[in-house]
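This document starts with one chain, in the form predicted alone, laid out as structure tokens.
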Amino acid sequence: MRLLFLDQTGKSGGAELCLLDIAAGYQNSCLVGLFEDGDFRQRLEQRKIPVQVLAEKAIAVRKSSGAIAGLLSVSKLVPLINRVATLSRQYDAIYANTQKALVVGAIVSSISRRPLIYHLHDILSPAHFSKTNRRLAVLMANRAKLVIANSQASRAAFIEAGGNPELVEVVYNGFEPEQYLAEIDTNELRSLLELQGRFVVGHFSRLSPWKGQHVLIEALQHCDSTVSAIFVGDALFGEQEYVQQLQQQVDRLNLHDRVKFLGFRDDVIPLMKLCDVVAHTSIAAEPFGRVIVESMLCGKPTIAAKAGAAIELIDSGVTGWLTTPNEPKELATAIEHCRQSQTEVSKIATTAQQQARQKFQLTETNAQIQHYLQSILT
């Protein structure tokens, strides 16, 4: 089976991450075409799996846009779409990633009659999409052969817009659990970061005003004094004025000795590990939550905004901790919580991390697509 991937980005997000997962099972019989070089070749050339850059530039078109007259500009799609149309001859189906990659895709489907596959990792609502996006991703995902859905909450989002529901199949995202199990000593590490001694909270995620960082800043302030909060990420898409807003909101609340912002790093598991409570503090319903899921491998206690696939993931009280999106005093006594009750707290932590390693399992996930897949180009 050979495959064309198609990804509009090429900065390492969580679609990107379940791409990379994905086409490592097809590295010898597939191709990832990306609408703009970054970090994310770099990884697919590590793990060696085919890569192109098909873009000079990159399609400069918001989830927010009011209209579509960036993506539909002659200047920029032609020589993209006859690139990949003239790729896409060699391969068996195209594989769209994300919402640009499947409108080129679709477009490039119906003129070189490969059938497309189109993997949603967003929920189609106003909260994310502006109405025009919301119907131009329908429109062209309806003609897709098939649509896996990361999520139940993405799948009902997807129909609820008007998605055929006889394409969407969910899959969840897969991890390779002994990755997180391993013992790390992470006293060098927090004497490195100057947290000895302190209650760690950690938020792992871009930054980005729907991800809500700010919304675990304001809670700190009704937290023990103990409690400090690293933030693991950075801006990816252009939000640069937000973490100006972060900065000045640590500022303004005088949290400056317990507010860490690490940026992007590679050592992600290892910084898991030295928290002791992870936050997930999206505003806006959740698609998936890989974050989520890797700190219930870590075995760490996992609060969570109760939104999206976030229900899907938390069994809140059992697995971990579910908060109403965008209240920190909510989110404050729920840190209180694992921080004054910690032998509870680690056993949910610990019956979360067995159920997250038998529900997750990559194999089982690349096994499903693989059957998918296979069902519908035979």
Ligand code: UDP
Contents of the next structure:
Amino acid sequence: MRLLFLDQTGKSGGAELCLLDIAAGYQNSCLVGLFEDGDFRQRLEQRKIPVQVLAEKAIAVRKSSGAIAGLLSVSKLVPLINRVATLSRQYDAIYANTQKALVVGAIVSSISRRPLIYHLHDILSPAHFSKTNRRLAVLMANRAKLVIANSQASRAAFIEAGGNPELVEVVYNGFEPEQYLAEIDTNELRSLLELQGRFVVGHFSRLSPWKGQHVLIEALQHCDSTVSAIFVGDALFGEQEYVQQLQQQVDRLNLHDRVKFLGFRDDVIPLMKLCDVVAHTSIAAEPFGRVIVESMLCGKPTIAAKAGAAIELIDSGVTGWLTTPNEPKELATAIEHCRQSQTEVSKIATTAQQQARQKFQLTETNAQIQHYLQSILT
Ligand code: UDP
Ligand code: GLC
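Could I have the structure of this protein in the form predicted in complex with uridine-5'-diphosphate (UDP), to go alongside the form predicted alone above?
Next comes the full complex, and the chain you just saw is listed first.
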């Protein structure tokens, strides 16, 4: 099966890390076309997955863009569409992994008569997208042969926004559990980061207002003074203003000794392993939330914001804890519970690890995708 994958970004967000694992299964017969260059291209090359950067400049459509910005950007899309249309003739199907890739993929699909597949990594709700972008996404996605939603929550929002229910199959992100299971001595890393003797809460997400890093900073005030937070991740999509706001918040609350921003890191697993708890604090519904599963696979107690797919991933009190989004005091209570009841909490983390190993296998994810692709392509 020859697949032309399309993705709008050159940065390694969760949707791209998911694509990396899927495309690896087709590395002898696929091409990943990116609309901008970046470290994601290098990751693909390291895994020996064919990749081409197709657009010279990034396409400037923001999630909140209205109709005019959308139309202006469409005129810039023409050269890109031509290139993708020419390329697509060598492939059996076009597999769009992001929304801008969907728009290009849908247009090209009607020109070159190649079937379109859309991997939906987003929740198409007003909290995440403008009305225009939701309409456009649904209009284009309804032309696909198959929509792969990364969770039931993403599927439900797609249908609510007007998406055709008959097109959608839910496939969770998959992981290689063995990578997370190894015992790692984290003492050195702890001392390097000056975290000895601290109760460490880890937050692993790009810095973005909807990921709610500010909620954890706020919560720290209501936790014991031995609790510190590490923030792993960077502003990937132009959210520098939010980074400044977070730093100002730390200044205002005088939390310098208890908060560390580590930037984007490639060593997420050792960093997770050194944490006592991992917190996920999105204030808008999370479409899937790879970090939630990664934390469970690392055997860490996981607290997540109760919305979107987090509700599918965590059974509160059994495999982790769900707290109301944007409620710092409730989050602080959950962190304090983890700090004070460590024996009970570590049992929950072990149960979560066992369940996650069963439920989020990459081999299973890839088999499901292969099955759905085969059923529409034959
Ligand atoms: N991640 C990473 N380095 C960082 C921060 C995050 O490699 O510094 C990874 C993280 O392990 C996860 C992904 O980025 O696999 C983020 O995916 P998620 O689905 O949690 O959120 P997204 O950013 O895609 O909304
Ligand atoms: C997107 C979503 C995230 C999800 C990832 C992989 O980046 O924001 O929730 O985990 O895609 O599907």
